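First, one chain by itself: the form predicted on its own, in structure tokens.
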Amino acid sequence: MAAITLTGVGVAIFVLLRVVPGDPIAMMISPGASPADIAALRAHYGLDAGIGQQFVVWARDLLRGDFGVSISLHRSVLELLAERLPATLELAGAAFVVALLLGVSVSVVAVLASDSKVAPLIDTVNGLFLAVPDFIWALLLVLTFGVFAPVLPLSGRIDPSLDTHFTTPFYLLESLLTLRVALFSDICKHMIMPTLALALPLAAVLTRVLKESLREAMVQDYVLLARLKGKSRLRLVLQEALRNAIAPALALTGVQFTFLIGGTVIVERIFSYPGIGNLAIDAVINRDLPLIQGLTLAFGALFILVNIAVDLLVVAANPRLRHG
């Protein structure tokens, strides 16, 4: 199923970005460009052929692994692609393990304090979160520690003065595993503000649900059992209620996972972070078709993949499911 969706995936992008309005080779061309130069550039990106044929020769190439030239950047979308999705990645997953803390203890604190004056607090406060999208923390964010208490750096990566010698694209886990501390502490840096944009609205969500599941273990009956048995309401929720709990925010945790990989779109293009996001703005801005295509399919893979696992996942902290 996961090759038939790319498939899908595949063969509608192709055919919309042959459809809409728009020619890729109108925005390269010189303003004194002859017919003939337009005509030998639109040949050699193939442009020339019917979309028949196009795709023919798109998905043959495909399959041996070239996902042609960018028409914009002039280089290879399979480079361009291993250059930035580590990026996105490292963001991506940083975005989640954050919204994961978040989530899991303020779920927690909620259930402990769910007979007190601060349960609608809580509950106000995580619906206020939930109702703002990633663009707007992001833009609250550069406001309030990038204008106002400027203690973070507003765009990039990495700061380009250090010795950013790396063998692999993946600057954040090599710096920490090479130990070079002022490139971790640099980059960990330059990625709070666009991690806290990502993870907070995630981090509502998996509140919400994990609140209520955890509300709903805290009646059944092993957890009486345990309560008599003299364990504090803390062990109980942590021990008890959160292993049984978990498996519905898991199965969300997947769902929103893959809209969080989405959302990097438009907060990499705000903080000017080098992720396939702000790539992909690029490539459609510019018509880059090659581009878009490969962008496309990166996108699908990994929206695929996120979900293959998180079912794993759910399978594995479910016995029951695992035995079945």
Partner chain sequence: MVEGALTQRTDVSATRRRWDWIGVCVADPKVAVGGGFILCLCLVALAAPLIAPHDPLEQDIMLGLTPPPGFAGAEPGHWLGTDDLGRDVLSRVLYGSRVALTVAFAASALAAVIGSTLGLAAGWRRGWVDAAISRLVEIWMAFPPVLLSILLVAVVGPGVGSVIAAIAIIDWTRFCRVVRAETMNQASADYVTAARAVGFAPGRILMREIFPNVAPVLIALISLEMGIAVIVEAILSFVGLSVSSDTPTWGGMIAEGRQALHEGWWILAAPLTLLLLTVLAFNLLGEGLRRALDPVMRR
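Positions refer to the first chain, counted from 1. Throughout, rigid core stands for the largest set of C-alpha atoms superposing within 1.5 Å between the two forms. Predicted model, so just to flag it, every value in this text is computed and none were measured. Compared with the form predicted in complex with the partner chain:
- For residue 39, a C-alpha deviation of 2 angstroms or more is recorded between the two forms after rigid-core alignment.
- A displacement of 2 angstroms or greater separates the C-alpha positions of residue 53 between the two forms, with the rigid core held in common.
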Second form
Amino acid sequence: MAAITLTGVGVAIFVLLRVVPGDPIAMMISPGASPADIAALRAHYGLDAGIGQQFVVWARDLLRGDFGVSISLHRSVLELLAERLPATLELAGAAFVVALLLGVSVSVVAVLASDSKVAPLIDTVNGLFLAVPDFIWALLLVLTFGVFAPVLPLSGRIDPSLDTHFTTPFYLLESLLTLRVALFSDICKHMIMPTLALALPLAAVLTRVLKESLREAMVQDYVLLARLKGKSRLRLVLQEALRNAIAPALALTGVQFTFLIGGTVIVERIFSYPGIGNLAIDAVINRDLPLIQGLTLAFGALFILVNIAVDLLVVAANPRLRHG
Amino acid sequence: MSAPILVIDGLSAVSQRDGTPILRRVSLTLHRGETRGLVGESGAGKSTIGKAILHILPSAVRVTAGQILFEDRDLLTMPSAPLRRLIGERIALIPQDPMTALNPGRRIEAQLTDGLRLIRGASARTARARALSLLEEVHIREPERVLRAYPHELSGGMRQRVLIAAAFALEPALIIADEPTTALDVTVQKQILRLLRNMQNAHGTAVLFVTHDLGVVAQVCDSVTLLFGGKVIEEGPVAQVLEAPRHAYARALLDACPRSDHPELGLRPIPAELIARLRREVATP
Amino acid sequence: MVEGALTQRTDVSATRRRWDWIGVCVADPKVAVGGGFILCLCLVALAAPLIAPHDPLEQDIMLGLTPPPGFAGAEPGHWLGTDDLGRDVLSRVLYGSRVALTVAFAASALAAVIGSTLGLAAGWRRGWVDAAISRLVEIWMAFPPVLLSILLVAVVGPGVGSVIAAIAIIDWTRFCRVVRAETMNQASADYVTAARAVGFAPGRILMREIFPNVAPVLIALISLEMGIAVIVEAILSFVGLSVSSDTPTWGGMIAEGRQALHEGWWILAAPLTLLLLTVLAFNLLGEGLRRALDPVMRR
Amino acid sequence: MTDDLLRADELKIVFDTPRGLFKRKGAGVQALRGVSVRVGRGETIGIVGESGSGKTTLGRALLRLADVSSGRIVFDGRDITGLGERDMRPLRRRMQLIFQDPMASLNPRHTIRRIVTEPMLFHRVAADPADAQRRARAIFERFSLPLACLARFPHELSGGQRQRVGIARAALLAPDFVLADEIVSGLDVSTQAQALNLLKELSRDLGLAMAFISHDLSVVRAVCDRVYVLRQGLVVEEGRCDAVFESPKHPYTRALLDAIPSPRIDPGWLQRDQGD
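Previous: the form predicted on its own; requested now: the form predicted in complex with the partner chain:
Now the full complex is given, and it begins with the chain already shown.
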């Protein structure tokens, strides 16, 4: 299944870049290149062959682990991916965790307070949050913390003046595990705004779905029976309702998490965060064909991995599926 | 007869939304070991009474008058903490739909031992031993396996047995059975009714049996209260109410039931005039 | 005679009821507020040349970076201040709504047509049609939408037309997924079995029985999609790929504002606020329409 | 018998279990394992069984709304087992269906008027819309449904009214055969009696043949001439209602009958066991 989709993604990106109007070479060359230069370039990238043959060569190289060389950065695409992907993974992971914590706690509070005046307030605020996408959040945060309360760094992943000696590209994890507190807090400061921009829309979606399924679960007879045995409302929500309500919310979060990964593209751009999203925009603007292909494939693989992980989580959360 | 275990006196309730009465001065008495049927068509208010006793009325319904005396304590005026404890320990509920009454995400063992552990403070081991003996008492084969199972692995009849076991776990004095067999096939229904009756006789439990089925009432109840529009229309021993009903509505309801034993008797629609007259009668204080 | 009168009366009430939904929709506060805002914005976009106080392209280096009234150094006549080239921010924002709304309407209509056609086909025919379309959607969604749109516009070349095409090509999947699920859901309802039992042809069942029940979700989705299209257009202009730089766009202004953040925050704040309000309005409208068009929930 | 209106021989239906992400293709569930039924002209048969007996599947198969794996269905002397949707169309008017859940079976976006008149126009039972409306009004009066209902939407009616609209929709096509699938299981006894009497009257007046699917044997006994007892996809007993109910032969039928609680007090009933 996953293999089919990934192959589909590969074929689609390949065809898209070659069949749509516009010569891929025309995207690369600077104006005023001689026809001979163009032909040489064409031969260099194997673009003089037929499209079928081109695809075979590309796929063969891919399977060997050869993603080609970036035209604009003159570096191996694989190397660039290895350097930039961890930054994006840390950002997306942090956003996911924040969204999950926010979503679950707001939903639980909303259900606990469902008889009070707080509940409609939460609903309304959440409704507003649902409508605002990551792009707008990012800019609102920039405006707030860049101009009105300048306490957070506006761009980058780490303060360049700090001693940055990392053995892995996972800066956040490494600094945490090696207990370099100053570094860790600096990285966190840099990540707060992009993480929030990505997490808030996801948290809102999660809250809406989880809140509804929690409310639905709370009126089931099994919750009623547990209530008659004297369980407190908090325990009813956490012990009885949550485990049944979380499965549909998780399933939806899977789709939304892939949107979140997509959102890293523009959010990284706004905060000049050195991940693959930011890199991808540069690659497109510079018409860097091998890099675009490599990055798109990386995004595709990420999408598929997330979907598989979510499928597994949904199964784990639902005994009915677990026992088939 | 022994002293009554439950006395409901002049219980009235209204809908918060539009103020329409849902219960109109309902009174009934239940003795130790007695089964009282609470019957009526939809909207008669029969399950509202059970919910009022358990303090689980929906927020849209408000009790306006009356008393619910359980073992001589008024449930409507008791402070909340001792009330919760009293209800948890002395009154149990068997709900209608065995499909939704067990938590799909928890094993049977956890659900069966909740009450023992929370209210009696039993250890995991004693609670488990008690759960096993309860499952044996409700005639479940392989109780060990069932304890480890999730609800979806059990049939509807099995789940209802588990729910009956859970209801008897703390030896309650009163069980409120809210249409406990409506969702089951007839052959399973009979087994469950028999099981409930036998358990009840063995433990001396009183049962308030909410149902719309006069056949079930005839076969399992000792006494019956017939409701229409939130008002008691007729009440008394089953033999009297079903064989010699005093009120025209009770007679009409019996005539409307399809009868497999006497097909020529049943299926007579209730005259519209009778319903209209009843509505007026119920509305006038 | 009596019978004729009766027919007439019931018919009158039926016609009245047929148009009832407009009244119901307008009466919904969400529709009223959201729709009202969008309507005003449309009027502003149409009348931009008449109401804009300045030419949006007119530069005045002497009056660069003046803040809005109420702040030190404000210049009268520039209600939202000026940018670093001395262009009037208010006028630029007003003109920017033209591109935003054009893209919103055209792109969402196009995406809705493509997506719901495929979604109806997949949900109704099932079998291999559904398998093929679903797999296509899955492959499509593996591309980050923002990256894909940037890619498409980069390949095809900038311009309003390619922005619209790019958004439609990417976002048809939203419609396809929802319409497919809703069609399947409706197709399993008893009223469809009832229609089959009458003997209605499959096409008629799909269009006359099922589609009216799918339509409210679709309408709500179109409204949401307009909000999304406005955002995507802003993102594309932000990256510098939408329309040529001498047409004012909200995204382009946001990009300029991001650069000049410390010198003139209002250059970012003005288009961002309008963008936010527009997106909220489309969402409000969509949500309200979904509720108002549901025959069971209305009343 | 030659005057059977509808007969089904040795029907078998196997459902494929869907393939999941972590499951291989299942072997398939046998819903019907060789069931034969026949319905004479003007006759009402009952099909009873508990959940999982295959009674609803059988009903849908009789109307060709579910595909059969093997067996034969003959309607009015014509083999309709393999008939395409287009060829079935003229026959559809003659075989109608009334549903268990009247709310789900009425399109929530259509007015009651549209729901009851469209089928008549489609099958040319009514000459024009005015004629269709006249017929609808006549039957509404007969069913004591307020005429104002015609302009309403399904959710604006009461449960009993919706069920009567469902019956009216089928009856207006003047069918030869009507399948009634658990049509009274959600109703109170008083409404139930009203709907059943209406149906009995209709079948008598129009000479309708009916198949009445129910889990409730007392209801079947009240309205049917003959009865089929279904268990796990097989007919375990069939015969005239009186015969089957007075002296059931199969232990399962006996158990079913014995399990019905009668509103007449029978002190030994609860502890008594029969059958099995």
